[in-house]
Amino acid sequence: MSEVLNAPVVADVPLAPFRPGPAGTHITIRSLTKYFAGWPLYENFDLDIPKGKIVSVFGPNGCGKSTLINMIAGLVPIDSGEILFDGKSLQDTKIGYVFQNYREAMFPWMRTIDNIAYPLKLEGQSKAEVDRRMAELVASFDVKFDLNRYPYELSGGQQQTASIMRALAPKPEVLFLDEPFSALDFEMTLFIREKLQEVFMQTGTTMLLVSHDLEEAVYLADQVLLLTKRPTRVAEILPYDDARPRTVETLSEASFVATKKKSLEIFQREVRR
């Protein structure tokens, strides 16, 4: 209730003409504004997200990293602004979303295989089409566990693997990942990192990854989007273009070390402001 009472009064002024992003832009964000309890989190925020790239979002605690991708994905309403996908609205765009908490992301009353196939059935695909796509995903992820079991019968890593498979099942144009490794052990984190890289190399799907682990954010990214403290702005966008697939050896490459060091310097600068 307090959020409603304290909501900002926005003057009724004509919107500025929409400015498209540069060539190769997939998601165009203009004048994005979001208030919480009367205080600005994002205010007149602009951003261009490139097509066919992995963009990692990193910044100080409370800057709204997850809120940003949730607004882009339509899970959190915006107060004002415009977000377009290749010039289209969200309603005309196919997206996938991998949640941080895999335990709450899957339907516990459905077998795991039915969870993964759920978005395909929503689209009205035939049984033959669903079975074909499921076989592709099982092969791609080299699934060794029993998909006929219920999610709660699987390990955390297996549940998150299934969540990612479900998000990818309908072949989304954009895949959102909200700290997908935070609840996983190190072995499963490494496995899923490599699987995401493989999927990306096969499909070129645009991905937005929120991470609290700087090494992970840089390792997976084509661009590292570094944010300021609230009201949140773009601090810097750092390109990172080492060849894929990236491996353990990548972590000691001069380009990786330099990008991680620069990211950390920007992060510390913003935290101290």
Ligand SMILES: Nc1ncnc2c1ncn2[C@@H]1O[C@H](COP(=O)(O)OP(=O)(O)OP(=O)(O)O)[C@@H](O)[C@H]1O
The other form holds:
Amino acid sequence: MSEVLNAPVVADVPLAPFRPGPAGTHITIRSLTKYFAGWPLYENFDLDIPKGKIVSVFGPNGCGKSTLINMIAGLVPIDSGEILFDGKSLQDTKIGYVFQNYREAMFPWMRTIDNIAYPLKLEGQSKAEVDRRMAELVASFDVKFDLNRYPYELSGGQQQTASIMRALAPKPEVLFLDEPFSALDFEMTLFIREKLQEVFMQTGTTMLLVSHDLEEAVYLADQVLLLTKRPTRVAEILPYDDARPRTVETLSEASFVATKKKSLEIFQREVRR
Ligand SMILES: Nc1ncnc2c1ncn2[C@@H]1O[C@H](COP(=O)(O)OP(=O)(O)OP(=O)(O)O)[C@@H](O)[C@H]1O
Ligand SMILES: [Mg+2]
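Having seen the form predicted on its own, the form predicted together with the ligand:
Now the complete complex, all chains and molecules, led by this one.
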């Protein structure tokens, strides 16, 4: 047999060309692989995340919802694969992140207003630019509390509102939210959920939201991304396109109820698998 035929096959296999997502895709994830302690969490995972939409991530406990958004946001390293934002790398993309634990998310020694302005100052914006952006944010969030207070002087809901304002201050291309409401009481959850929807309608920022509350996940979503148990795959992606703003009435509309039911069925199927 000739030398050529005996050559390792792998050397002759061309690298798969990068496969772009369909029109309207913002984030493309290709062949994403992530192991923890020798066990696969994601293996050759592909996903397209649309631009200017809210995608709610829902799935069984420990299936890797947080890890997924943290890998996309660059907070957790990936083993291999590729994640591109409009064809660009994370380094060339402006992102914002809202943490579940708002109490630890802000600098306690800075007034709330300075916390929110912090990323703008970090970008080197002038005082006039910062002031202009802060005025815009205050108007769009319709802030009723005193931003000159320190974060610990505010209620949980007010602190989380401030965290979302800070994340949006530099006008990120993508906003990540990992269970942003789960440390809030019911009243505050409703309040911030509405604020988030309002801001989304004003800005059209691509948002990736992890929620463990199925009703909330569907209510805010343009797409519900349902994940399987680990090794994690996409179980299904359900579109949900009721008009915004969605309101209390939305909750009893047939399309909402049907999407929620379908999501629950897929979730239960995956949990039992
Ligand atoms: N740093 C780590 N080291 C080892 N294992 C980890 C690490 N981070 C996460 N894991 C494991 O990876 C899996 C996914 O974790 P992750 O927190 O992403 O899940 P999740 O879907 O967000 O869970 P939850 O529903 O509890 O929020 C879990 O089994 C978890 O134990
Ligand atoms: Mg999580």
